[in-house]
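As a starting point, one isolated chain is supplied in structure tokens, in the form predicted on its own.
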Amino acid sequence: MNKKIICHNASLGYEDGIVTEDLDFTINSGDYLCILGENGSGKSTLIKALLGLKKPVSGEIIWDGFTSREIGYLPQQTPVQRDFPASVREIVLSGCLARCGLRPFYNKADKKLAENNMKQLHIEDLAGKCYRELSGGQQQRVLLARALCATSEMLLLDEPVTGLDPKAQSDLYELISGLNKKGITIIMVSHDIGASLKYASHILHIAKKQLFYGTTADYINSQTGRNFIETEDGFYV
């Protein structure tokens, strides 16, 4: 079954006005979608809508096969979160909380899932370490493993490489790409135009309205894409 999220003529905003409008796109299972746009363009509001935390002012968002609960979310980290005094294993396991329901404990399946995801992201040797003692790149791997414990269907990542050194950024992008190749749908909010063009299958570019949605190849050849690429990176495609 081809699962989809369909955003149909949606406008998003708050009581004091519309943030972004004319959103009309479809995310299919297996896609790797990068959401581009300047600060204040409505990306954060769109994240809330895709997570089912905010309803459109008009139009609709339809989860066809997916549910909003099947989205593993990796938000931007705050300084307080980076200093969280828990072990890597505890943080990764906490991604299973939604599975527990009324169970006041993790079962064997939860613990096995956490172990498998730590191995998948090459952090099993860090399981007993304190999270706040890790490097930024290691912390992001831990949070990615946690998100994978919440779902194996779709990951929504908000600027996941912010604050990481170039090597850690490259390593994390490769990990995310590898997850996508295994069938996990990726939605990534990013300011990194180079990585977006390298890894994404589709681009959604928004401002106060949708400027572009389509394949990465079509984006590169579009006027919107050309203008943005030139502005951001100083090169022409």
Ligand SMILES: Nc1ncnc2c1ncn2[C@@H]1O[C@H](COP(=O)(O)OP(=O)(O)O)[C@@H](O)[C@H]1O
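What we label the rigid core is the largest C-alpha set whose atoms superpose within 1.5 Å from one form to the other. Residue numbers count along the first chain shown, from 1. This one's a predicted model, so the numbers in the text were calculated from it and none came from an experiment. Compared with the form predicted in complex with this ligand:
In the core-superposed comparison between these two forms, the C-alpha atom of residue 148 has shifted by less than 2 angstroms.
After superposition on the rigid core, the Cα of residue 162 moves by less than 2 Å between these two forms. Core-superposed comparison between these two forms: the CA of residue 124 exceeds or equals a 2 Å shift.
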Second form
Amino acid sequence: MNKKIICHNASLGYEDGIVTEDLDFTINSGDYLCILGENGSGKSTLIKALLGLKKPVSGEIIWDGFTSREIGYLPQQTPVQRDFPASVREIVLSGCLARCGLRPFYNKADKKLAENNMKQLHIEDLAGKCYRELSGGQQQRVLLARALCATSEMLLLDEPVTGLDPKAQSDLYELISGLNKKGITIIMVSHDIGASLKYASHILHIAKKQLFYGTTADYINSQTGRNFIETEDGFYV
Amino acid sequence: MFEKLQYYFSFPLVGYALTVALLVSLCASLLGVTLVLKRFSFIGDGLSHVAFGAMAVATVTGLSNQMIIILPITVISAVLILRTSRNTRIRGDASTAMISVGALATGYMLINLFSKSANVAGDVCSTLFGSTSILTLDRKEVLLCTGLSVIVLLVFVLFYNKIFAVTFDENFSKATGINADLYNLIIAVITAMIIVLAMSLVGSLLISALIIFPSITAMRVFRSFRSVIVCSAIISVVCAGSGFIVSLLCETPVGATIVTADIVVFFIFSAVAGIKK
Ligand SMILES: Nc1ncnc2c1ncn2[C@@H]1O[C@H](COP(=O)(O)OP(=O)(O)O)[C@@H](O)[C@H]1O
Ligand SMILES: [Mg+2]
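Same protein, different form: I have the form predicted on its own, so give me the form predicted in complex with this ligand.
Following is the full complex, with the preceding chain placed first.
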């Protein structure tokens, strides 16, 4: 059966009002979706709604086939994390917790999984290091390794490349693209229109409401897409 | 000096008191790390004032076992404070301050109005700062304290990994299917238990010190969650033990002496961290 997330006429907001509305799209297993939009257009809010952390004000978001045990999430960084005493290993391992269920401690398989994901992201040498003393790129890779421990199905990434230097950015994009080719569904918020068009299979463009949803090829030819690409030109060649 | 100590420890009461002091400090320091990192230390402070109010109510009712009243009131308040602090509409810190100062004022008034004791000021002072009252614990109270501490320790060890995850990144935990609200509730409830336990040791005004100082001190030097927890536990136990002995020798108040020891260690660690840089 094909797994899906269906967003049906959803509007999202907080106590002080609606942030974005008319969201209507379906994400299929295996897709690589990029969410585009200006700052404050509600991209992070949408990610939280997709994760079930926030209920839509109206409409619905349906998980068809996916369960939360199969989700990995790379949050936009919050200030609390920045001064937290935690080693890389501790953080990556914590991605295995959902697999543990009622078991209070990690077992061999969990530790192996964490090891493998650290190797895959080339941070195995950092395992004993303190998270807050790492560079921005290293921190993102630690959080990505944690997310990978939590999922083999779907990754939600909120501005994963912010604060990275260009080389680290393109490395991260290649890596995520590789994961997608292995069958992991990717949902990513990004400011980088060039990379989005290069890697994504689908684009969702939101502002006060949904401006575009469809395949990347259709986006390039759409009015919304052309306007956005023009204003951001220089990124896209 | 040793003779003096030997003389003191020949009374079983002193041994009991030391046991309680060590256990309570240990529990407080373990949870302190989480509370400080979650920016929840104000909850500990608020709760200690609630516990004071509850103690006043218990005194007025004249019950012999005051725990029956103090523990539930404090636990319920912990849950309520946690709820309001997540509510974005009411400012969490302001509402916590309201609850805590309200409990303090009401408690003090109740004691003044209804207390049959001749020395109201002395009673109030010892509930606020802890007194030598820890030396008047009887066997039953010690057993109760030990039991509660062991429960707190067990819960902490069993849920250690989950507490770490929920403290480090609550949204990630929730998104991946961990019941973060449940663990927050557990944290609030055991915080309340620790505060009630610690009230007889250091008094309600100084409880926050037992919770905050060892963890902040450990964070000065250590860089991983586990090492911070272990170090803060060791600091706390060492300070409680040495503070207790000093207070016997110099006849100073137990609670204040232990907290002073914590403060001294804090400055030592800060200096070490400064030199390392
Ligand atoms: N917790 C919150 N409470 C109230 N308003 C919020 C909250 N988080 C975000 N907002 C508001 O929602 C809007 C969208 O925010 P966000 O989803 O973070 O945007 P983006 O990620 O696209 O930059 C902003 O106007 C922001 O002020
Ligand atoms: Mg955002």
